Amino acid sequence: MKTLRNMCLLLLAVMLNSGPIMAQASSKKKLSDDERMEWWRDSKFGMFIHWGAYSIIGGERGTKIAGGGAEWAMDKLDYTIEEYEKYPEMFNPQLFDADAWVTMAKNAGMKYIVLTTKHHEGFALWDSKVSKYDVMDTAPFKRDVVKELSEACKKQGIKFCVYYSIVDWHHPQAQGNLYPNYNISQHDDPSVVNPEFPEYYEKFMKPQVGELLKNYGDIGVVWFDGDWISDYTTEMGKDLYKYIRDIQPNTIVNNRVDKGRTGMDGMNNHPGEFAGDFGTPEQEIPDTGIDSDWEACMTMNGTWGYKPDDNNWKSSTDLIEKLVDIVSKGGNFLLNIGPDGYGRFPAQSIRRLDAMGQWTKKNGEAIYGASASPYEKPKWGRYTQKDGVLYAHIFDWPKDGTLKLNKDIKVKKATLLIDPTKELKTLGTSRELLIDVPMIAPDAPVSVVKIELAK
């Protein structure tokens, strides 16, 4: 009888203790596509981080400077695999501070971070069990960068996302006997096929992607690159998309998981059905809005990876206007940072992040959760809209104190976004809507007029 009572008590304890576990499991229910995409659509602004062994090189080798992005140093500066391996072997960024990185992103108004966990060079920034060519086994750093950054994001309420390159210049099966040295022109030729690539895909690439999904908590986005190589097929892309969603049903995957793009175009334009949840225009903003989800990724200067020789920095004003322009067309803005080999953000990037943060702190209402407006973009700036409110983002402040808007806009109330207590006078004519604004722009570099629409 005593044994039976003990068994009953044990069973009751198990049932009580399983309650939270069951509740936790149910909270991770599979979402609909709209529910799954909701946080991303509302976020609008994210940070891209290109970081790896190439950050030590800085796009330079002796007197040679890599053309284009410094993250392509292995290819552009003609390193053999053996020559390049010395850089992962010296990767020891003692100034890396995951919490500081995330704080800078958050203070800039960014809502998610995408880290290059493995770029084309093949060097992984996490403790991979599939390969020893990683930050824990090859580098003296001996710290799991993905783990530290994912935990820092979780603490500060930022979505953590991972970039993974399909291209791998280090792995022998990703090059095969046809490729003693990687040559992108060969990979653009559909007649050149690497017979070893399918084995690389099944036994190396998929398992590494699986590690990122299984070991670092919820992953907001899996961001692929390198889809242009002919070795990678649409069958692989669809299989990989399903594999990811089977592990984390609610994660989001960019369209470079498949083969729908032509060249470096951001949106799928090949005929047929392709996997992926959003398009990826690179270094450009579409002239008009796009019906499907999209995200423009862009550098602050001319390179993704750290490159001290590149001083062609976009101004803070330009970057803020780009953010507004992208949101006004229904997209997201993924803005890149290229930390150096010590783990520091360039000072030029920090200054621009600070300026964007000062602006988004005051004007974020007109950005986060906002969408494209039905009105044609005005000459003086852009429109965004949300919940029955139209926001007029003014790039060129009217010198005469009169803001001219589309005549079809019906106003209930108009105010300055940074000063909601002062109502602005409005006048509707047959040709345009006129709003009286202060003679001097109240907020630099982009001032916003908030227009509550009449029903």
Ligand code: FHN
Contents of the next structure:
Amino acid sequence: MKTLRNMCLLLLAVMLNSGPIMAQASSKKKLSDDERMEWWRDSKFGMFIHWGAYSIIGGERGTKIAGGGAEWAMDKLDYTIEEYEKYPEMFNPQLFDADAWVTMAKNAGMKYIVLTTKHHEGFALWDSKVSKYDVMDTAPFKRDVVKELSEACKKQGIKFCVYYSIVDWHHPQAQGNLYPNYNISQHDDPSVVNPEFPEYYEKFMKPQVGELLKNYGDIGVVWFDGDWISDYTTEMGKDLYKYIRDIQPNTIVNNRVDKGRTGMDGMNNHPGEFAGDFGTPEQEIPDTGIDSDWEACMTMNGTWGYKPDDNNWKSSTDLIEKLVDIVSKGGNFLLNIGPDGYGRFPAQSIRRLDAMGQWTKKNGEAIYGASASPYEKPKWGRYTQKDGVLYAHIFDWPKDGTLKLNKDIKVKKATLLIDPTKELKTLGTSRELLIDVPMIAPDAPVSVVKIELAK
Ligand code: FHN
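Starting from the form predicted on its own shown above, please give the structure in the form predicted together with the ligand.
Next comes the full complex, and the chain you just saw is listed first.
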């Protein structure tokens, strides 16, 4: 009797521990839209990872070097499907270490990771049952990258998110009008449509997206791309958004799930209602704040995928200022890494992550959970605000030791963010608010003055 009882208890424990992840995800309380977006709005800073078979190619073929992003190697270096297949067949990045990747993101101050689970080349980085063109069946690697990275994120407490390309250059039904004769003027040409695309959508794409949502625990964001092909319709976008939220009700989805934007514009600008939770300006930061959720994605050099020929690196100072600029306008910053074909982050990227981590460790209070500034951009930098506190992020330190701010700011107390013990002298005049600061920037490249506001 006792043995039977023990067996029942054991069975119950096993069921509770190893129940399908989907059941775990969907049994969670359904949040309101604001609750659902909360972690993402507070996070501000995430890591984009562009990794695939193109990371072996590095944007080079013989004497040719692909212009722009090296993740477009298949298109730009004129590979046929058969020629290109040899790269997934040699994908074996023995130096891939999911824990080390996540640690680097965390140390940089990033709160979420978006991995290209399948980019335009069509090669899937997880164990897909829909297709054999994946890391387990085609590649010698035989390790499920999505599984390892999602588990490392969970272990280290950061959100795991998936990028998925709608266009698929390996799939005969989903190449859009981009391949093999890419022509940007055809982006919105509705006459160029593959009548078999709906079959790809129903039998390939949707099931693949379903796998990502059912088998890898909570997915923070589903980040679509390749939405511009004429074959993909707004009806599919709305259907897909619903499908995703039915599986994981609290997941966030970017605006490229639908057809609300013109060409490559970041924000929706077509009339009508569109699915998607946030806009996606790419390689640009809007001039002013935008009154809806948005995330600027950007490369550290000029390419998303690994490209040793591209040495046009943005400086760490520039990247820190971009983070502040984005937060001061109410957005998130999704900063890209293009690991190589062995699984290593480029040294230049690691240096920049380190520098950003040093800065965010000291100044994170002025970034995470902060919102857009109510004041116009000052000449010397940017403002962010949170809980009755205004943060002045100073890019150009005043040579005369006096910081000039908007006259409407009413101060209770001002200090340097890195030295809360020493109160700074302030003087309100009819034209501006003046704050006495040290002659030398205490925390270059961006020093922050914390201003507690009077009620
Ligand atoms: O074509 C892609 C590109 O390779 C890269 O993935 C970026 C990231 O946002 N999105 C596309 C262009 O919009």
